[in-house]
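Next comes just one chain, in structure tokens: the form predicted alone.
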Amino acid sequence: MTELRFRTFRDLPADHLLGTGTAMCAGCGGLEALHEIYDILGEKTVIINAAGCMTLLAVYPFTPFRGSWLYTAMASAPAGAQGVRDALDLLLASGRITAAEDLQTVVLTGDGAAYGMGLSATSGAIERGLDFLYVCYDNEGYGNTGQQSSGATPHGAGTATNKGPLGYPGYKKDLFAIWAAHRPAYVATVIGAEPLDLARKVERAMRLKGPKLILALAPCPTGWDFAPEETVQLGKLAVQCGVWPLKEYRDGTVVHTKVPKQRLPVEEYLKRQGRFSQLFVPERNETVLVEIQAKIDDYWCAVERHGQVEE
């Protein structure tokens, strides 16, 4: 494979292309990552965004995007990219454009859709072997509508559906997984507190034809309770305790693309963040601290048994 252009810091957009002033929350992580991932898309571009969250991108007739922009409701925008993809391929097949005049087709949803509503016509598409690459900004819940528990939420963490003293009961899907059990052309998670292993990921995915996901972590200071000055701070705490792998599948395996020297107590991250705090006071609930302490610790040794770490 030809060498990657993001190898240092250094390397990375000096220009942004995402316009400002939208109505996102301050702090947001999912526009962080946005703000990235875009800039290493490049203006052609056609953005299918779902429902959710980033809609607050757009104020009709505008959008901050350089590029097209399509909304579509929740469930639907991989059929919609489907559409997008097909007409662009019938245009580049008539001659009525060029391949230089050629778009990229990106869709741009949050778990709610990613993880649930939206997740039978993602499988459809990437039976398909639809080339689009699939944007999820992950705030583990339905922050556009107050922060209800979705499919991404993690365990025991407080939402406006599960108020109670051992949050919400169940445990988060595993999107990576159900993606890499559709044999894709790339799955990769990344955060936007990490902009060069991001830019490089989203660099692989632009070399391959089919369906790729990227998956960004999406710390939500409105729906997981913190200051929104913390959300870089949060993003690496959320890599360094080991609850969001940085990861890719490639060429039908998968690699973790940066492992914590010293993975911190996942308590470090617990406690920044509101929607935990039914954990601590008015006391330590001992019982689940340890059961999510174990999960994550099983999980790494894994890692380390099957050798599933970057040269």
Partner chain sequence: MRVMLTGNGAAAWGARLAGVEYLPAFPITPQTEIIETIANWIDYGEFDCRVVMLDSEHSMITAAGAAATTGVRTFTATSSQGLLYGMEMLYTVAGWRAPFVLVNVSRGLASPITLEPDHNDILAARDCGFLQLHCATCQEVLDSILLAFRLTEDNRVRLPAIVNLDGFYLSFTREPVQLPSEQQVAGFLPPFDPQNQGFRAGAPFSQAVAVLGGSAYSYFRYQCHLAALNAEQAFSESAALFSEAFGRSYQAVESYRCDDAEVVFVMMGSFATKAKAAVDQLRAAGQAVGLVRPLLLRPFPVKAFGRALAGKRGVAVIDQNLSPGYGGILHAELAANLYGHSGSKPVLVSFIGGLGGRDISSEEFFEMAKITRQAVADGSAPPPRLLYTGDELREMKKWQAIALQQSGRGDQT
Given for the second form:
Amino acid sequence: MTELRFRTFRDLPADHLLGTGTAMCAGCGGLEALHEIYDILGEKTVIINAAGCMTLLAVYPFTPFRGSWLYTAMASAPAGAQGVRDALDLLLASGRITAAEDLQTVVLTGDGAAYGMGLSATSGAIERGLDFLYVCYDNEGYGNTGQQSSGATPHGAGTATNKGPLGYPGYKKDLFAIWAAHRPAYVATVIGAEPLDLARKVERAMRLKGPKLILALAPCPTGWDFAPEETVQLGKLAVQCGVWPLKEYRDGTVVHTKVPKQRLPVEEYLKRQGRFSQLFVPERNETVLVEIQAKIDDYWCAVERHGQVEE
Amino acid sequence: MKTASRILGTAFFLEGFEVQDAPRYGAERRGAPISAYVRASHQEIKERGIIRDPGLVIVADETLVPMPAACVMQGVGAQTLLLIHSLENPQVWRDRLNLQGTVLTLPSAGETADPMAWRCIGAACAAAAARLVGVISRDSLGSALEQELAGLKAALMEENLGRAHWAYDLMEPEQGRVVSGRLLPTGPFSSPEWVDLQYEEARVSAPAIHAAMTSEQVQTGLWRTRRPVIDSGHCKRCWWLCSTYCPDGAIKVDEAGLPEIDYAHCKGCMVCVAQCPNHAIEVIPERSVSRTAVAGKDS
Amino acid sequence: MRVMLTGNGAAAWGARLAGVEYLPAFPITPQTEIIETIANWIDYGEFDCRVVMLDSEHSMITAAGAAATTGVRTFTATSSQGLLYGMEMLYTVAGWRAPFVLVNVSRGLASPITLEPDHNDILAARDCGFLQLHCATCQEVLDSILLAFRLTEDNRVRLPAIVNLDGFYLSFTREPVQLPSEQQVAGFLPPFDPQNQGFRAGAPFSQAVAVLGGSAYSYFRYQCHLAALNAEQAFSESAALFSEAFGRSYQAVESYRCDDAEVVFVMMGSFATKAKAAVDQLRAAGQAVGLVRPLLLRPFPVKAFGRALAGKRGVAVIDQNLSPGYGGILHAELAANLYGHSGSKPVLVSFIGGLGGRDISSEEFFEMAKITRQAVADGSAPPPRLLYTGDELREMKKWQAIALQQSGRGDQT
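Having seen the form predicted alone, could you now give me the structure of the form predicted together with its partner chain?
Full complex below, order starting with the chain above.
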């Protein structure tokens, strides 16, 4: 792979391409990731969006995009990307548009679509080898409707549908592995709080042809119940506690791009979020806390055992 | 404000009124301006939706008042009592808004940038309204508060109750100042100017935008109650962390490496304040900023 | 060239002659033959088009709308459960004003699941914003696809269109079909002109953005209505051009032997030709009976129906569909459109028949004509009638006896 454009923080864009004035919540971790991603993708893109928080990025007559956008529905954004990509290819092949008029097809959805309703359409697009980039802002619940549990909700988190003392009883689905099992061109996890890692991955994805996923954990002040100014701090903790491993799937292997040297206890991450407060008050739920920590430890043991760490 | 409308609605209900309360969502986003309304009557309420001729308008965020886009003053007429959560004198607001009707202010507990103070604002507004309408007893208000705030943790509940009763007491001299609404006169009325919609081609008549970045015309700066201010003396011109992290992309960096906050769009999340490695960004209450330039870049 | 083609074959030829460039596909009986035929032509180099198999009809309609919005001529096909699986996207892509043609092969809807046709599938899509053309013969299938592409791409319309044909009775039934030459078609249907719309670098275009509030919503939704209304005029113009190019004439509402008819049948789809056969027999017996059949159902051809029914004294509406709790859908539409106009009105008699492909016999047509004449004489219509015989019920009872048999298992212990 040729030399990457983003080596240090100073290589990160100081000019931003995504327009301001959107209706995302103050401190939205998803918007933070999106604007960092859009800075690198640029305006030669058509964003194909599924129902979710970011449905309201564009509200008539206001759009934040320099390029194009197509709103589809919750389940079928990858199919929309298929139609646009195929049509652009046909137009290019017949000379009705020039290469300079071509666009990258980018799917943008939340975890509700990516982990659940849109999974069939996504799997189909990957198996067809569609040349597209899928960007998922994962705020671990149906955020746009008030944070009900989704397939991305972590164990023990309180949601609008899990208000009891045990929180969500299920476990977060491994979308990274589901994608990797399809053997696509590229899969990466990112977070807005680590913009350099994010920029490198988006750039790498842009250079590859085929299906690519950028899966961004999106700290959500509204749905996770923390103060908006802590979005970045919480994102960094997600990485430092090992909750959100930053990694890539490329050339058939998984590589971790930022391994926390001294992993912090997961409690540091959990206790800052209202959605996990039932694990601490009125009394500590030792069983669940130990279980969550053990799963993280197991994960990182396996990473070391398999040597899935960037040199 | 949704909670405030529910508290007031329940209090009316406990007093034996027929009641209607509802929030009006725009983007349905935390931090975005929101309004809610309450109707109460001894008869069955048949009207629905926005109140066109309100007897009482309560403004929790005074910085929204001068902004036409926030539509705070919509429907405010001579019959309307306007209550603004503000430290300023009511006469200042009357003059500023050139109003004929009554204006009252509900002062804050203290000049503060503490966001926690905002957690009680709904209860305080509802309690003030309960006194102003003059037909809600302290008991009914108390029961309504307990019902509607039942999900809160004990300490926050206490704080809310305290603020509510404080506001209820504070408004005692103005008890019953709100005038009941009247039915629209049934005589001559002005006909709606209905038009025959004509076909326009699909490029125009689909919900499509053939332009870039028009969202910049939306002043999300209205959402702020506090504003981050960069101290250029302390700013070390780092690798523009504040600009990168700003979720909204509302911080631009000039050629000299100095970041500048776009107050027309900054929503006041304070991520920049939390992340500035040199602590060069401070927080000031929005109300302390020149009111003619609340959301503008020209602060 | 006149050849033997099934309805599905005619649909495939319609798409091929229209020069469609893109076909997102998903199989479903009784439609599958359409996409198989086109895919085979492509594989053997007879036809240049891109076929993509999607994971569902919901995805398929999304891809079709997206490709049409990007600027290529797009065709797709489905049936029944598939049409309803994609229902969300039917409304959505109509709102995009995406011009493409979808063939629906009508089939009864579950439950119970079945394969044979009725019109509840296509009528469920009645209000989505797609234009609807309902075919009665295999020839009409081919011709309607060419007409539909002209309509959908007309700048006064720009709404997607559905061409409907009945499963089995057309889809798998061969009839002689006149195949026009490519040159003839080229004279009738020019290449798709996307009118500078589409996703292109340097031309920012945000399509299908959200609205807040009822005013913007009302405007956009009503514009779909105005566009659909324009399609009636566009249809008559296109039909005139079609007649010149191919020598076959179509009208939004077909009147068969109606001129002096006192009583007419109203039907749509392939069963309407059975009604024509009955009309011929009744005429031979000296009865003034005709058939009125909408080829265009959306936009609803109000004036054409008005003309077709003017002076008629009795109308037997035979609905091959059922709206539980109301009855026949076409009956409701006709009743609504006859009301509010001056002049005498015919007596409308409602019949429900042909559900799930159930046949309608000549005797049943004769009986419906008789009942309708009686209603004219009485000046009032009898209650709606389901076409269902005692023999059918006796057979049903035999099956029920088996289905409701006590299990022997419990007795063994």
